[in-house]
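Single chain ahead, by itself, as C-alpha coordinates, in the form predicted on its own.
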Amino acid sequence: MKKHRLALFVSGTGSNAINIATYFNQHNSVKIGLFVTNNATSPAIQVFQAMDIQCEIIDNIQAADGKFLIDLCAAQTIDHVVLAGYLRLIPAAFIHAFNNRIFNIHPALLPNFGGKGMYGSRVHAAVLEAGEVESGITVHLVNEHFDEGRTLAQFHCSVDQNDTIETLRIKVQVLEHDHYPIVIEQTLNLENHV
(Lines of atoms letter the chains of each structure in order from A and count residues from 1; the text may use other names and numbers.)
(Lines give C-alpha, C1' and ligand atoms only; values in the text may rest on other atoms or scores of the structure.)
Protein backbone atom coordinates (compact mmCIF):
# COMPACT_ATOMS: atom_id res chain seq x y z
CA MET A 1 0.00 0.00 0.00
CA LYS A 2 1.25 3.47 -0.88
CA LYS A 3 2.33 5.54 2.12
CA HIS A 4 0.99 9.08 1.77
CA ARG A 5 3.24 11.89 2.96
CA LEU A 6 1.41 14.91 4.34
CA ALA A 7 2.49 18.48 4.96
CA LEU A 8 0.68 20.41 7.70
CA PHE A 9 0.35 24.20 7.25
CA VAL A 10 -0.40 26.28 10.37
CA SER A 11 -0.68 29.96 11.29
CA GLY A 12 -1.90 29.69 14.89
CA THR A 13 -1.19 27.53 17.91
CA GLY A 14 -1.35 24.32 15.87
CA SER A 15 -3.71 22.32 18.09
CA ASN A 16 -5.39 20.77 15.05
CA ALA A 17 -2.03 19.97 13.44
CA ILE A 18 -0.74 18.35 16.64
CA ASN A 19 -3.96 16.33 16.89
CA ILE A 20 -3.56 15.16 13.27
CA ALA A 21 0.11 14.27 13.74
CA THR A 22 -0.74 12.31 16.88
CA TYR A 23 -3.52 10.46 15.06
CA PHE A 24 -1.21 9.45 12.20
CA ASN A 25 1.80 8.61 14.39
CA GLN A 26 2.84 5.02 13.51
CA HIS A 27 0.07 4.85 10.88
CA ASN A 28 0.55 2.14 8.26
CA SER A 29 -0.30 4.29 5.21
CA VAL A 30 0.09 7.95 6.25
CA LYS A 31 3.16 9.84 7.46
CA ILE A 32 3.53 13.50 8.39
CA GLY A 33 6.57 14.58 6.42
CA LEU A 34 6.58 18.36 6.88
CA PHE A 35 5.29 21.08 9.21
CA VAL A 36 5.07 24.60 7.74
CA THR A 37 4.13 27.75 9.66
CA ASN A 38 4.21 31.48 9.04
CA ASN A 39 4.07 32.02 12.82
CA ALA A 40 7.56 31.87 14.33
CA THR A 41 6.06 31.79 17.84
CA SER A 42 3.66 28.89 17.26
CA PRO A 43 3.96 26.45 20.19
CA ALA A 44 3.49 23.62 17.68
CA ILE A 45 7.03 24.11 16.38
CA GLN A 46 8.59 22.54 19.49
CA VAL A 47 6.09 19.68 19.41
CA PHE A 48 6.92 18.82 15.79
CA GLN A 49 10.65 19.15 16.38
CA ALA A 50 10.29 16.70 19.27
CA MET A 51 8.43 14.33 16.91
CA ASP A 52 11.39 14.58 14.51
CA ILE A 53 9.23 16.10 11.76
CA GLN A 54 10.85 18.60 9.40
CA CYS A 55 9.76 22.14 10.42
CA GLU A 56 9.87 25.18 8.15
CA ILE A 57 9.12 28.71 9.35
CA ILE A 58 8.20 30.87 6.36
CA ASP A 59 7.55 34.57 5.96
CA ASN A 60 4.59 36.05 4.13
CA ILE A 61 6.62 36.63 0.94
CA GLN A 62 7.48 32.92 0.84
CA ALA A 63 3.86 32.05 1.68
CA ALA A 64 2.74 33.91 -1.46
CA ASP A 65 5.36 32.22 -3.69
CA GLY A 66 3.84 29.11 -5.28
CA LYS A 67 7.16 27.83 -6.65
CA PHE A 68 8.81 28.19 -3.24
CA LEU A 69 6.04 26.14 -1.60
CA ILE A 70 6.09 23.51 -4.37
CA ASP A 71 9.86 23.11 -3.98
CA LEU A 72 9.53 22.95 -0.18
CA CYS A 73 7.04 20.09 -0.46
CA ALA A 74 8.96 18.34 -3.24
CA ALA A 75 12.07 18.22 -1.04
CA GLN A 76 10.09 16.10 1.46
CA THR A 77 8.19 14.12 -1.26
CA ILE A 78 4.84 15.48 -0.02
CA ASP A 79 1.77 14.31 -1.92
CA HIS A 80 -1.03 15.96 0.12
CA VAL A 81 -1.26 19.20 2.09
CA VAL A 82 -3.42 19.76 5.17
CA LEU A 83 -4.31 23.30 6.19
CA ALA A 84 -4.89 23.42 9.94
CA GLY A 85 -5.62 27.01 10.86
CA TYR A 86 -3.45 28.37 8.05
CA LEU A 87 -4.57 31.91 7.24
CA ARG A 88 -2.55 32.85 4.16
CA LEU A 89 -4.00 32.77 0.66
CA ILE A 90 -2.70 29.66 -1.13
CA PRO A 91 -0.96 30.68 -4.39
CA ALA A 92 -2.64 29.50 -7.60
CA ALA A 93 0.50 27.67 -8.79
CA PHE A 94 0.56 25.63 -5.58
CA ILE A 95 -3.15 24.80 -5.88
CA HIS A 96 -2.59 23.58 -9.45
CA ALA A 97 0.43 21.49 -8.39
CA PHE A 98 -1.65 19.87 -5.63
CA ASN A 99 -4.99 19.83 -7.44
CA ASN A 100 -7.63 18.15 -5.22
CA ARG A 101 -4.86 17.26 -2.74
CA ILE A 102 -5.11 20.20 -0.30
CA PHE A 103 -7.43 19.68 2.68
CA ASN A 104 -8.91 22.51 4.71
CA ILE A 105 -11.29 22.76 7.63
CA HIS A 106 -13.73 25.62 8.17
CA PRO A 107 -15.36 26.30 11.57
CA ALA A 108 -18.90 26.60 10.17
CA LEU A 109 -21.28 24.82 7.84
CA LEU A 110 -20.30 26.06 4.39
CA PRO A 111 -21.43 27.68 2.16
CA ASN A 112 -22.63 29.86 5.06
CA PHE A 113 -20.13 32.05 6.94
CA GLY A 114 -17.27 31.43 4.51
CA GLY A 115 -15.16 33.61 2.26
CA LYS A 116 -12.30 36.05 2.61
CA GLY A 117 -11.73 37.24 6.16
CA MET A 118 -14.02 34.60 7.67
CA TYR A 119 -11.87 32.61 10.07
CA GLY A 120 -11.63 31.84 13.76
CA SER A 121 -13.68 33.99 16.13
CA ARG A 122 -15.07 36.06 13.24
CA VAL A 123 -16.97 32.99 12.04
CA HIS A 124 -18.38 32.18 15.47
CA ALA A 125 -19.41 35.82 15.99
CA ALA A 126 -21.24 35.81 12.64
CA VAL A 127 -23.02 32.54 13.49
CA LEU A 128 -24.19 33.95 16.84
CA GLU A 129 -25.20 37.29 15.32
CA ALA A 130 -27.31 35.50 12.69
CA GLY A 131 -29.20 33.63 15.41
CA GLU A 132 -28.31 30.20 14.00
CA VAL A 133 -29.45 27.17 15.99
CA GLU A 134 -26.58 25.00 14.77
CA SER A 135 -23.02 25.34 13.59
CA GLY A 136 -20.24 22.86 13.01
CA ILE A 137 -17.33 22.15 10.71
CA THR A 138 -16.80 21.63 7.02
CA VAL A 139 -13.85 19.61 5.73
CA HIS A 140 -13.24 20.50 2.10
CA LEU A 141 -10.68 20.51 -0.67
CA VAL A 142 -9.05 23.82 -1.60
CA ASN A 143 -9.52 25.61 -4.88
CA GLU A 144 -8.65 29.17 -5.91
CA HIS A 145 -11.64 30.68 -4.10
CA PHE A 146 -11.84 30.95 -0.31
CA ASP A 147 -13.95 28.13 1.15
CA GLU A 148 -15.47 27.07 -2.18
CA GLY A 149 -13.67 23.76 -2.83
CA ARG A 150 -15.50 20.44 -2.87
CA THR A 151 -16.99 19.51 0.51
CA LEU A 152 -15.81 16.15 1.89
CA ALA A 153 -17.79 16.10 5.14
CA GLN A 154 -19.74 18.23 7.58
CA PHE A 155 -20.39 17.69 11.27
CA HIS A 156 -22.90 19.65 13.36
CA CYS A 157 -23.23 21.04 16.87
CA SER A 158 -26.06 22.96 18.48
CA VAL A 159 -25.88 26.68 19.15
CA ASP A 160 -27.55 27.44 22.47
CA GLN A 161 -29.05 30.80 23.48
CA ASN A 162 -26.38 31.30 26.14
CA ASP A 163 -23.45 30.41 23.86
CA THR A 164 -20.64 32.95 23.53
CA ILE A 165 -17.91 33.12 20.92
CA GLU A 166 -15.68 31.17 23.30
CA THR A 167 -18.17 28.41 24.18
CA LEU A 168 -19.04 27.96 20.50
CA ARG A 169 -15.32 27.88 19.61
CA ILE A 170 -14.82 25.04 22.10
CA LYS A 171 -17.76 23.03 20.70
CA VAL A 172 -16.45 23.45 17.16
CA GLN A 173 -12.88 22.59 18.16
CA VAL A 174 -14.08 19.31 19.68
CA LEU A 175 -15.64 18.45 16.31
CA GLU A 176 -12.41 19.43 14.52
CA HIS A 177 -10.26 17.22 16.71
CA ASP A 178 -12.71 14.30 16.56
CA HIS A 179 -13.33 14.32 12.81
CA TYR A 180 -10.62 16.08 10.75
CA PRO A 181 -8.00 13.29 10.93
CA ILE A 182 -10.61 10.63 10.16
CA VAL A 183 -11.94 12.46 7.09
CA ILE A 184 -8.36 12.85 5.82
CA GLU A 185 -7.70 9.15 6.42
CA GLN A 186 -10.93 8.05 4.70
CA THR A 187 -10.23 10.27 1.68
CA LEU A 188 -6.68 8.93 1.32
CA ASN A 189 -7.94 5.34 1.68
CA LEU A 190 -10.42 5.95 -1.15
CA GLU A 191 -7.55 7.19 -3.32
CA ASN A 192 -5.58 4.03 -2.55
CA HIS A 193 -8.45 1.93 -3.88
CA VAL A 194 -9.07 3.90 -7.08
Ligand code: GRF
The other form holds:
Amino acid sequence: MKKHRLALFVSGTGSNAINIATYFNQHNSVKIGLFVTNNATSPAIQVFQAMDIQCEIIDNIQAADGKFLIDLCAAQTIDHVVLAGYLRLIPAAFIHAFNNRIFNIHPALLPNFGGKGMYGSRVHAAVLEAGEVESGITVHLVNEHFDEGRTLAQFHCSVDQNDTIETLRIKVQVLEHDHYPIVIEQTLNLENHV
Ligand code: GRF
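Return the structure block for the form predicted together with the named molecule; the form predicted on its own was the one displayed.
Now the complete complex, all chains and molecules, led by this one.
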Protein backbone atom coordinates (compact mmCIF):
# COMPACT_ATOMS: atom_id res chain seq x y z
CA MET A 1 0.00 0.00 0.00
CA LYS A 2 1.24 3.51 -0.82
CA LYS A 3 2.03 5.44 2.35
CA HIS A 4 0.62 8.87 3.12
CA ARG A 5 3.44 11.36 3.52
CA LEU A 6 2.85 14.10 6.09
CA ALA A 7 4.58 17.42 6.68
CA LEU A 8 4.57 18.84 10.21
CA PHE A 9 4.60 22.64 10.66
CA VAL A 10 5.66 24.06 14.04
CA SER A 11 6.43 27.46 15.59
CA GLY A 12 6.86 26.50 19.24
CA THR A 13 8.35 23.68 21.25
CA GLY A 14 6.74 21.07 19.00
CA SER A 15 5.59 18.62 21.65
CA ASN A 16 2.59 17.68 19.49
CA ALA A 17 4.72 17.28 16.40
CA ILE A 18 7.15 15.01 18.26
CA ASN A 19 4.24 13.02 19.67
CA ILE A 20 2.74 12.62 16.17
CA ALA A 21 6.08 11.57 14.69
CA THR A 22 6.53 9.02 17.48
CA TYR A 23 3.01 7.66 16.93
CA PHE A 24 3.59 7.20 13.19
CA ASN A 25 7.11 5.82 13.51
CA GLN A 26 7.12 2.46 11.65
CA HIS A 27 3.41 2.95 10.81
CA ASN A 28 2.22 0.82 7.90
CA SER A 29 0.39 3.56 5.99
CA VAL A 30 1.74 6.93 7.23
CA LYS A 31 5.23 8.40 7.08
CA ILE A 32 6.42 11.80 8.32
CA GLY A 33 8.26 13.17 5.31
CA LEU A 34 9.04 16.73 6.34
CA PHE A 35 9.37 18.98 9.40
CA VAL A 36 9.01 22.73 8.82
CA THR A 37 9.53 25.43 11.42
CA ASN A 38 9.84 29.20 11.42
CA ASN A 39 11.50 28.95 14.84
CA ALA A 40 15.22 28.23 14.55
CA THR A 41 15.40 27.59 18.31
CA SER A 42 12.61 25.01 18.44
CA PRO A 43 13.88 22.03 20.46
CA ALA A 44 11.95 19.79 18.06
CA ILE A 45 14.55 20.35 15.32
CA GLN A 46 17.12 18.14 17.04
CA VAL A 47 14.53 15.45 17.66
CA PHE A 48 13.48 15.35 14.01
CA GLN A 49 17.07 15.39 12.80
CA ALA A 50 17.77 12.42 15.06
CA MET A 51 14.75 10.66 13.54
CA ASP A 52 16.24 11.28 10.08
CA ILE A 53 13.29 13.39 8.99
CA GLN A 54 13.96 16.23 6.51
CA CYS A 55 13.98 19.54 8.49
CA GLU A 56 13.47 22.98 6.96
CA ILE A 57 13.87 26.21 8.92
CA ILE A 58 12.03 28.98 7.12
CA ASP A 59 12.01 32.74 7.56
CA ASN A 60 8.94 34.97 7.56
CA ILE A 61 9.26 35.80 3.86
CA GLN A 62 9.34 32.12 2.93
CA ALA A 63 6.45 31.44 5.32
CA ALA A 64 4.31 33.93 3.38
CA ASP A 65 5.30 32.51 -0.02
CA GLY A 66 2.76 29.88 -1.09
CA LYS A 67 4.83 28.66 -4.04
CA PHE A 68 7.91 28.25 -1.86
CA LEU A 69 5.97 26.09 0.62
CA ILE A 70 4.29 24.09 -2.15
CA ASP A 71 7.71 23.37 -3.70
CA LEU A 72 9.13 22.39 -0.30
CA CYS A 73 6.34 19.85 0.13
CA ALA A 74 6.50 18.65 -3.47
CA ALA A 75 10.21 17.88 -3.05
CA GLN A 76 9.25 15.38 -0.34
CA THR A 77 6.07 14.16 -2.12
CA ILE A 78 3.91 15.35 0.77
CA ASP A 79 0.16 14.68 0.48
CA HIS A 80 -1.11 16.06 3.82
CA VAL A 81 0.06 18.82 6.13
CA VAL A 82 -0.28 18.88 9.92
CA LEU A 83 -0.10 22.18 11.76
CA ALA A 84 0.99 21.73 15.37
CA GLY A 85 1.33 25.10 17.02
CA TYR A 86 2.24 26.85 13.77
CA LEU A 87 1.58 30.57 14.15
CA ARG A 88 2.19 32.06 10.69
CA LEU A 89 -0.71 32.72 8.36
CA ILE A 90 -0.85 29.97 5.72
CA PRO A 91 -0.76 31.55 2.22
CA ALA A 92 -3.96 31.09 0.19
CA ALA A 93 -2.09 29.36 -2.67
CA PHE A 94 -0.86 26.71 -0.23
CA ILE A 95 -4.34 26.18 1.22
CA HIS A 96 -5.71 25.71 -2.29
CA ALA A 97 -2.92 23.29 -3.22
CA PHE A 98 -3.71 21.21 -0.10
CA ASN A 99 -7.46 21.75 -0.12
CA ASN A 100 -9.00 19.79 2.80
CA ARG A 101 -5.61 18.16 3.43
CA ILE A 102 -4.29 20.50 6.14
CA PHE A 103 -5.00 19.56 9.76
CA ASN A 104 -4.86 21.93 12.70
CA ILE A 105 -5.43 21.62 16.42
CA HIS A 106 -6.85 24.37 18.59
CA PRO A 107 -6.53 24.24 22.39
CA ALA A 108 -10.21 25.03 23.10
CA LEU A 109 -13.69 24.10 21.95
CA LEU A 110 -14.22 26.03 18.71
CA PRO A 111 -16.05 28.10 17.64
CA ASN A 112 -15.49 29.60 21.09
CA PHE A 113 -12.11 31.05 22.03
CA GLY A 114 -10.76 30.93 18.48
CA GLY A 115 -9.87 33.40 15.75
CA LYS A 116 -7.01 35.76 15.11
CA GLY A 117 -4.71 36.31 18.08
CA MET A 118 -6.16 33.41 20.07
CA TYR A 119 -3.29 31.03 20.66
CA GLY A 120 -1.23 29.58 23.50
CA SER A 121 -1.92 30.80 27.00
CA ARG A 122 -4.21 33.57 25.70
CA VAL A 123 -6.79 30.90 24.93
CA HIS A 124 -6.65 29.37 28.42
CA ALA A 125 -6.72 32.83 30.05
CA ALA A 126 -9.86 33.68 28.09
CA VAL A 127 -11.52 30.38 29.05
CA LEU A 128 -10.78 31.00 32.75
CA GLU A 129 -11.84 34.63 32.51
CA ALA A 130 -15.18 33.59 31.00
CA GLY A 131 -15.82 31.22 33.93
CA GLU A 132 -16.23 28.17 31.66
CA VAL A 133 -16.73 24.82 33.40
CA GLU A 134 -15.18 22.89 30.53
CA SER A 135 -12.60 23.33 27.81
CA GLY A 136 -10.87 20.93 25.47
CA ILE A 137 -9.43 20.58 22.00
CA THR A 138 -10.68 20.88 18.44
CA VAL A 139 -9.04 19.10 15.52
CA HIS A 140 -10.13 20.69 12.27
CA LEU A 141 -9.26 21.18 8.63
CA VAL A 142 -7.79 24.52 7.61
CA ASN A 143 -9.40 27.01 5.29
CA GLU A 144 -8.61 30.65 4.58
CA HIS A 145 -10.21 31.86 7.80
CA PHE A 146 -8.48 31.38 11.14
CA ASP A 147 -9.97 28.42 13.04
CA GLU A 148 -13.02 28.11 10.78
CA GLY A 149 -12.36 24.96 8.72
CA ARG A 150 -14.48 21.83 9.14
CA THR A 151 -14.26 20.31 12.62
CA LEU A 152 -13.11 16.68 12.64
CA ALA A 153 -13.28 15.99 16.38
CA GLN A 154 -13.52 17.64 19.79
CA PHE A 155 -12.52 16.29 23.19
CA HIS A 156 -13.44 17.85 26.52
CA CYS A 157 -11.87 18.39 29.93
CA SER A 158 -13.27 20.00 33.06
CA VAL A 159 -12.27 23.47 34.18
CA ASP A 160 -12.19 23.56 37.97
CA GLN A 161 -12.36 26.57 40.24
CA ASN A 162 -8.73 26.29 41.26
CA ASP A 163 -7.42 25.82 37.70
CA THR A 164 -4.76 28.24 36.50
CA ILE A 165 -3.53 28.90 32.98
CA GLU A 166 -0.77 26.36 33.60
CA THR A 167 -2.97 23.57 35.01
CA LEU A 168 -5.48 24.06 32.21
CA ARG A 169 -2.67 24.06 29.64
CA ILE A 170 -1.49 20.70 30.96
CA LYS A 171 -5.00 19.18 30.90
CA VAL A 172 -5.45 20.34 27.32
CA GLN A 173 -2.00 19.10 26.29
CA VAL A 174 -2.81 15.63 27.61
CA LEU A 175 -5.90 15.59 25.36
CA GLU A 176 -3.83 16.85 22.42
CA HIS A 177 -1.22 14.14 22.80
CA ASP A 178 -3.83 11.42 23.33
CA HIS A 179 -6.05 12.31 20.39
CA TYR A 180 -4.38 14.37 17.64
CA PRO A 181 -2.45 11.48 16.03
CA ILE A 182 -5.48 9.20 16.17
CA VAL A 183 -7.82 11.75 14.56
CA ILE A 184 -5.26 12.23 11.77
CA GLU A 185 -4.95 8.46 11.31
CA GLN A 186 -8.73 7.95 11.25
CA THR A 187 -9.25 10.79 8.77
CA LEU A 188 -6.59 9.39 6.44
CA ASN A 189 -8.13 5.91 6.73
CA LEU A 190 -11.54 7.29 5.78
CA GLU A 191 -10.03 9.01 2.75
CA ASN A 192 -8.48 5.71 1.70
CA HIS A 193 -11.94 4.18 1.57
CA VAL A 194 -13.81 6.79 -0.50
C1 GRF B 1 -0.94 23.44 21.23
O2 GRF B 1 -1.64 23.85 22.36
C3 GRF B 1 -1.86 23.47 20.04
O4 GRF B 1 -3.18 23.24 20.36
C5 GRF B 1 -1.71 24.87 19.55
O6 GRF B 1 -0.37 25.22 19.79
C7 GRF B 1 0.13 24.44 20.87
C8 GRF B 1 1.41 23.79 20.42
O9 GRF B 1 2.09 23.19 21.48
N10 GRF B 1 -2.17 25.01 18.20
P11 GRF B 1 3.39 22.31 21.23
O12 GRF B 1 4.42 23.22 20.56
O13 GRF B 1 2.99 21.18 20.34
O14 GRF B 1 3.81 21.86 22.58
